[in-house]
Structure formats: C-alpha cells, structure tokens
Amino acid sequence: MSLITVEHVARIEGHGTISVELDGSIVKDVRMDIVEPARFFEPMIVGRRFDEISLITSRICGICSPTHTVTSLKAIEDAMNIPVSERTELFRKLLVYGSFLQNHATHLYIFSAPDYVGLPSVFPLAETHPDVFQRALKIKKAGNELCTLVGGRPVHPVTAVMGGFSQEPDPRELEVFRDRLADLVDDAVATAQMFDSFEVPEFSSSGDMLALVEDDGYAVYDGDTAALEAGWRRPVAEYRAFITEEVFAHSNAKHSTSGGRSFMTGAIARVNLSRDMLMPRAAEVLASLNVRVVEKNTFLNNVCQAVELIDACERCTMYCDRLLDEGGTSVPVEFEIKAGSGVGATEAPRGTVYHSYSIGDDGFVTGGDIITPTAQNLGNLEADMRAFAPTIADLPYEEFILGMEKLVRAYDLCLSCSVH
C-alpha cells in the first residue's frame, strides 16, 4: 500500500490536500482531506439582534458575500413575514449577479485556464496572451463595480437592509453600468468560446444535480430547489428534509446527500435545469458548444460558468432598463419586530445557499442553520475523484496529479466556506 498526497491544493479557495490510498497499482480510496479549521459562525449568530445577521454571514466569503447578505436578508423577513418591492428584489438580483461576474471571471482565467494551456498560473497567460488576460481583468472589474454600485462596496455589503435598499444608485450611474454590462457581452462570448475549445476528460458524474429553479426566469434570487435526475421540485423552506449532512473524520467540513446519494449544485446543475431560462444569447451559445442537453460531464462546469457570465451580462442589462423605466421604491419597508422561524435560498456563483434562523419576540436570534454550496459539493467530489482516478492511473505521476487537480478545480471550490 501506498499513499500520494496532494497538500493545500493550489488555485482553489482554502486549503485542501488530495489523499489517494494505492494498492500497488489499484486505487482504493480518494479523499478531499479539508484542513481548514472550523469557523462556527452558526453559534456566532445566536444572541445577535436580527439586524446584524447578515452583516456578520456576509463574512463567511469574501467573493459570495453579496449572495450571504441577500440569502440571510430573505431569511429573516421570512421569519417575521416582512414584503419587499419588486424594485427591491432587481437590486437583490444585481448585486448577486455582480458576485456571479467577479467570481466566475476569477476560477475561470486564474484558477482553470492555466490547466488547460500548460501553465502553472496565470502569470505567464499575461506575458502570452496579455488580450486574454486583459478580458479576465474587464470582467472581473465589472462584478466588483456592479457589487460596488449597488452595495456600496464591492465585498460585505452595507447598503442592502432588511426590507429595502439604504441607498440606490444614482440612475446616471446606472444608466451608464447598464451600457458597459451590455458591451461586455462579446467577452463573455468570447470566454464560453475558449473554454469549449479546450479538450476535456470524457467522464460522467454519478451523482444527482440540485439548483433552484422558477417557472418564468433563471432562479437565482428565488425558487423551489429541484433535482435533476430524482426529478422532484419542493419549497426551499423544505430543505433539511431533502439534504441531509453528514460528519466525517478526514474533513472538517460536513457533507451533503439527498436522497442517499450525493449530489452536485452550482453552474452546470443550474444549466442542466433552467436552460431554457437563459437569455437569447447566452442560449445561442450554447446551442452551438459542446454541451449536451442533460449534461454530467463534471468538467463542463467551467463552460457552463461561461454560458452564465453571457446570461448575466444580458440579464442585468435588462435588470438596469426595468429600474430606469419602471419607478417604484426600494426604501426600506416599515415592519414589527416578532417571533418567528424563516428559511431563504439563494444561488451563489458555486451552488445553491440556505440559510434559516429562529427568532424571538426581543428580535434576538435563537437559532440558525446554514449550508453552503461547498459543503453540499464535496461528497460528489469525492465521488468523482473516486470513479475518475483509476482511469488515468497508468499516467505518469505529474500528469495523474494535473488530472486529480482538474476534477477539483472543475467544482470551484470554496473550502472556507465549506467550514463556516
């Protein structure tokens, strides 16, 4: 027996060490060993007034903070049946969309390009192919921006509040965000296209693939949660029926099942499930890129990143014009503090978010639960790197350990997160 590990895997969020057990050639067993110590911010949040909360679960990630902030927001009005404006909600959606654009900009070009172009970063890309480089830059930019406009900064949210906005955008200013989003298109275009046009592992995922889903939009800021392969459909207020987490001795973070089986959520269960929901463009592409129809290729999640950077270009242009044209308020609503239990979800860059808290009549949190995308994600990833690894085996040992590192990569993963 032998035993090849790969310590604090590089080009992921967090730290992380690959564990595969050989049996002279035979692969036994792989692990996704998360190292990165507990963080406990459920207990955190007990004793904490209902208007600190998402202040204090927006610092669980610093690149997903906008869809924390959103997702802990919708939970507490939940919990004290507390409405919000339609103008409300498009300001929600842009904001998480701005998280969308800078993240998926970020895994796509620093973490996962250098893998497919025989690079070990980014940095040579620069010195190579400084226009590539350069789009990553401008789209990247533009999530930060969007995030900035709408929240006040581009990380930790200020000016969502419970039931509104504390601030909006000046409308020249979104007019002016509304032409760049709309420009930045062709980028996006351009990224689905390169990333298509890298050769990827044949290979199938096994397990099922969750993400929110609407009737009339891609579900990102609301929704039932659906599962693709159990085709089932039920309210997010449903969830701890429908995930179970699990402990495990070689992870500090938990892992997710539905059903038994463990499951996959993020870009390429979203396309998987509301494909037809994309906007024209973004449809047009992917009509035309080598993605199936129902698609389990785990490596393909990077394309269907892409295919989401062109959707929320579109999308949030169309966002800018609706709160341009159509009024309304976002001003905060007035509300009575009560007692009261609230679930809300929303979809972040890397998979669908819950979160849920208990309230009580003071307005001081008794109780909460949260499951981030991570933690659902690494029961399939180990899953994965379990079927993958004996069928690149017979490699030699660095091109095993790129193709071990690729699968991970393909999840974008946020390990501190994962232990929040």
Contents of the next structure:
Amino acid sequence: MSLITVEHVARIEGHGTISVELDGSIVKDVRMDIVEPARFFEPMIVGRRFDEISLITSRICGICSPTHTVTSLKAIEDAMNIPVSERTELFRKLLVYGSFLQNHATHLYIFSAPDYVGLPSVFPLAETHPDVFQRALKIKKAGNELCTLVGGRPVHPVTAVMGGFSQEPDPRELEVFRDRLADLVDDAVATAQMFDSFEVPEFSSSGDMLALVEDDGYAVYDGDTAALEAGWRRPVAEYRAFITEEVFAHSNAKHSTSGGRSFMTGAIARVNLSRDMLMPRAAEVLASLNVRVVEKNTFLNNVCQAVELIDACERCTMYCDRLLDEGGTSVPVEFEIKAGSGVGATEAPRGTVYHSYSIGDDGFVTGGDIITPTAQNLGNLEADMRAFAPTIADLPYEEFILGMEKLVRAYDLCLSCSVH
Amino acid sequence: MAPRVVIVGLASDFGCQVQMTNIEDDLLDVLGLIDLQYWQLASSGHMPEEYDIAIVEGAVTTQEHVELLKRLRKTAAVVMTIGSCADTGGILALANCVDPDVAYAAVYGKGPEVARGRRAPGPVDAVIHVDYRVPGCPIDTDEFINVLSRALQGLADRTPVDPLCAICKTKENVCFLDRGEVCLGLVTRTGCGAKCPTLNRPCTGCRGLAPDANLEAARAAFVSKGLDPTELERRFDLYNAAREVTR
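Given the form predicted on its own above, what does the protein look like in the form predicted in complex with its partner chain?
Below is the entire complex, every chain and molecule, led by the chain shown above.
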C-alpha cells in the first residue's frame, strides 16, 4: 500500500492536502484533508453588538467578503424585522456581482487556466499570451472596481450597513461604469469560449445540486433553496432542516449532506437550476457551448462560471440603468433594537452561503450559525475524487496528480470559508 | 540579483493576499523587482530552502505556525507582515475572549477531534521580530507597494505612529464624536487616509493602537461628548483583542 499526498495544493484559496491511498495501481481511498486552521467565528460573534457582526463575519473570507457582508446584514435585518429599500437591494446586488466578476476571473484565469495550458502559474501568460493575460486582469479589475464603487474598497466593503448604505457612489461614476460593464460582455464571451475549448474528462458527479432560485430571475441576492434531482424547493429559513453537517477527523471543515446525500453548490448548480433566467447574451452563448441542459460534469463548473460572467456584465449594466433612472434612497432606514432570530442566504461566487443569528433585547448576539459553500461542497468533492481517481490511476504520476488537482480546482474551493 | 521572496499565509481570510493580486496595473512591475519563489495562492511549487524576504499574512493560531515563523526568521534577512491578523492578531484574536473549550464545542461538538495544535490567536511579532509591517484590514495596496519598496531598498521602517484624526480633518469629514457616535480615530494608527470616516463610517481600529495615541485624553474626549468611555476599549477589541495576551 502506498500513499500519495499533495500538500498545500497550489492555486486554491486556503490550505488543503490531497491524499490518495494506492494498492499497486488500485485506488483504495482518496481524501481531501483540510488543514486550514480553525478560527471559531460562530462563538466569536456571541456577545458582540448587532452592528459589528457584518464587520466580523466579512472576515471569514477575503474573496467572498461582499457576499458575507450582505448575507450577514440580511440575517440581522431578518431578526430585527427591518425592511430595506429596493435601491439598497440594487446596490447590494452590484456588490455581490462585483465579487462574482472578481472571483470568477481570479478562479478561471489565475487558478484554473494554468492547468489547461501546462503552466505552473498565470504569470508566464503575460509574455506568451498577452491578450489573454490582459483580458483576465481587465475582468478582475472591473469586479474590484465595482466593489470599490459601491462598497468603498475591493475587499471588506465599508459602506454597506444595517438598513442601507452609509454613502452612495457619484451618479456620474455609475454612468461611466455602466458603459464599462456593457463593454466587458465581449471579454466574458471570449472567456466562456476559451474554457469551452479546453478538453475536460467525461465525468458525472453522483451528488445532487443545490442553489437559490426565484420565480422571476437568476437568484443571487435572495430566493428559496432548490434541489436539482431531489426536486424540492424550500425557504432558506429552514436550512438547518435540509442541510446536515458532520465532523470528520481529517478535515477542520465540516461536511454537509442533504437527505443523506452529498451535493454540490456553485455556478454549475445555479446554471442547471436557473438557466432559463439568464440574460439574453449569456443564454445565447450557453446554448452554443458543450454544456448539457442538465449538466453533472463537475469539471464544467469552470465554463458555467464563465457564462455567469457574461450574465453578470449584462445584468449589472441593467442595474446601473435602473439606479440612474429610478431614484429612491439607500439612506439606512430607522429601526428599533429588539430581540429576535433571523436567517440570510445569498449566492456567493462558489455557492449558497447561510448566516443565522439570535439577538437579545440589548442588541447583543446570543448565538450564530454559518454554513459556507465550500463546507457544503467538500463531501461531494471527496465523492467525486473517489469516483474519478480510479479512471486515471494508470496515468503517469505527474498526470495523475494534475488530473486530481484539476478536479479539486474545478470546485473553486475557498478553504478559509470552509473553516470559519 | 533580484531578492528572493516567499509569501506565506497563516490563519487568515486571504484578503490581504487577494489585495496583492488587486494591484493589477502594477502587478507586473512589482513582480519584475523581485524573484517570487513561493506563493501557494497563485502558483504551483514548493517552499524553497533559501530566500531573502518573507511576506507573512495571518495570525498565529497553531504550534505549526510558531515553528514555521521561526524557520522563516532564521532564513530570511527581512520579514514583512501584511494585514491586521499578522500585525495585531486582528479579528481572529476575538476568539481569545471566549473559553477555548466552549468555542470548540460550539463549532465541532463531540465528534472526532479536529483542529489539533491550537493556541490563542496572536500577532506574528509575539513570536519573531518583524522588520516591516503593513497594517490594516485589509491592507491598502498603495501602502503595500510603498513598504515593499522600502524593504527592497533597505530603508528604515516608517510605519506611521500618529492617530488618524489629523488626516481625517484634512478630508473635511464631520467628526463622528461631535455627532454622538463612537469612532476610534483618536487612538488608531494612521496611514489609511481615513478611508472609513470619508465613506461616512466611524473608524473601527483595524490598524491597531497608534504608538503616539493619548488614551487618557481619548477617554476624556468620549466623556465630554457624552459617550460611554468603556465603549472605547470594548470596540477597540474588535481588531485588537490580542493586546492583553501579548503584553
């Protein structure tokens, strides 16, 4: 029996180790050891005031920070029964989509693409394929600058507060940005076409797929949770009833199941569940790609992220137009501090994130629970790794390892998030 | 020969490393000045035996981190920390306010034991000497480029020592204390351009205690504005709860 390990897998957010136990060329077991240190966010927020919570939970993740901020605010607003204006919601959506642009561009170009062009990192592309490198930076930068325009900076937004925004962007800047987003659609299309051209293994994940859905849109900011194969749709407030977490000795992150079955969340789940809700260009491009109507090949999560880039550019152009035309206010609403419990759920770039809190009469938090997308995905990733490893076990060592790393990277893991 | 650089993450949200990738316009210029030998976030490869500069993100939360830092200090001529977690223990040090067994049980329950080798979260300089620091949560990219340039040229560390009120005044922001709201600008290390107050949010102290701050005067200012002076300490814990541990 021999053990192959890839310690601190490169080009993923956080620290994880792939372990494969082999008996000759027969794969006996495969694990994803999550060595990312535990940080204890849930006990940490107990005893802190309601208006500090989004500042704290934003620090779960430097990549998904806009999503954690928005989700945290929504959960507390739910607990204290605070409605926000449509304008506030539009700005929050821009913030979430800004992190989609930033994250998807980073994951696709900096983390994933080097695997498919045989490079250790994206940096050599600056010399060999300057057009591709510049496109990567252009999309990533637009995402960062959208977050900065709305939130004040790319990581850990400043202006998003309980009930609204502490400050709105200058309308002239919003107008300039709208044009820039419209112009970015072609770059996103080129990204989707490039990833569609990369050869991926034939593979079908055994797990279910979960994502937020809405009747009238591509759910990202709000919605119910739906399961693709189990076929149900349930309010997010019940998330504890449809997601079960379990602790395993090899992982500082818990694993999740739904109805006893592992599942995947993220771009591929969203595209499967809401493909009819995509913006026109995104829908048109998706139809031209090698993505099935119900797609279970995990490797195609990359292509689905690229399709979401197109959708995000089109959708944010529309949101900017609405913000410029419709008026209204995002000034934080007045509210009374009161006791309560609440749940918030949002689609982070890599899947649904759930926050729930209980708050006492004095506005101090008495309990909290957070489930991040990567924590939900880890069980399914291991199931995929166990199914995929034997199919490539006869390849030379380097190619075998690269194959496993490609699968791991396709999940766009965020191990910091997973061990919060 | 360009200095050999390694970038290492301890316990963190990776936000400051993400900020390093966010210097898109200057990324290639910066990379051109250094010989980047190891960066797990961005490139395949292993940590080399020899290097000149170690850039460290994250708080120290495990025994492994302590050993890694000692190795880095022995090998690197220059150690530079980025972000609040590495600089003050940051948000993660808030876990010090909770009984560790209670915290563990709240997250992991009674199942198999995980997260072994844990220790109370603290800053890097509680373990090894730090030559240059970029404070803040997250780091400001311009400040990062500035500090890195100073490190490359061997210039003295110039981390600001004043509180940020002075710079906030030059931005013509209306003082939060005058509006009856708690703001930590009187005691927090400057260098951020008073970003949060300029975006109409009070300072939350992410850059740590300004060495030149006058805490007594700050408490008196709170009282004179009708604010509870104990809120100064309580709020300051947000990014600085490790200060009790390390002193």
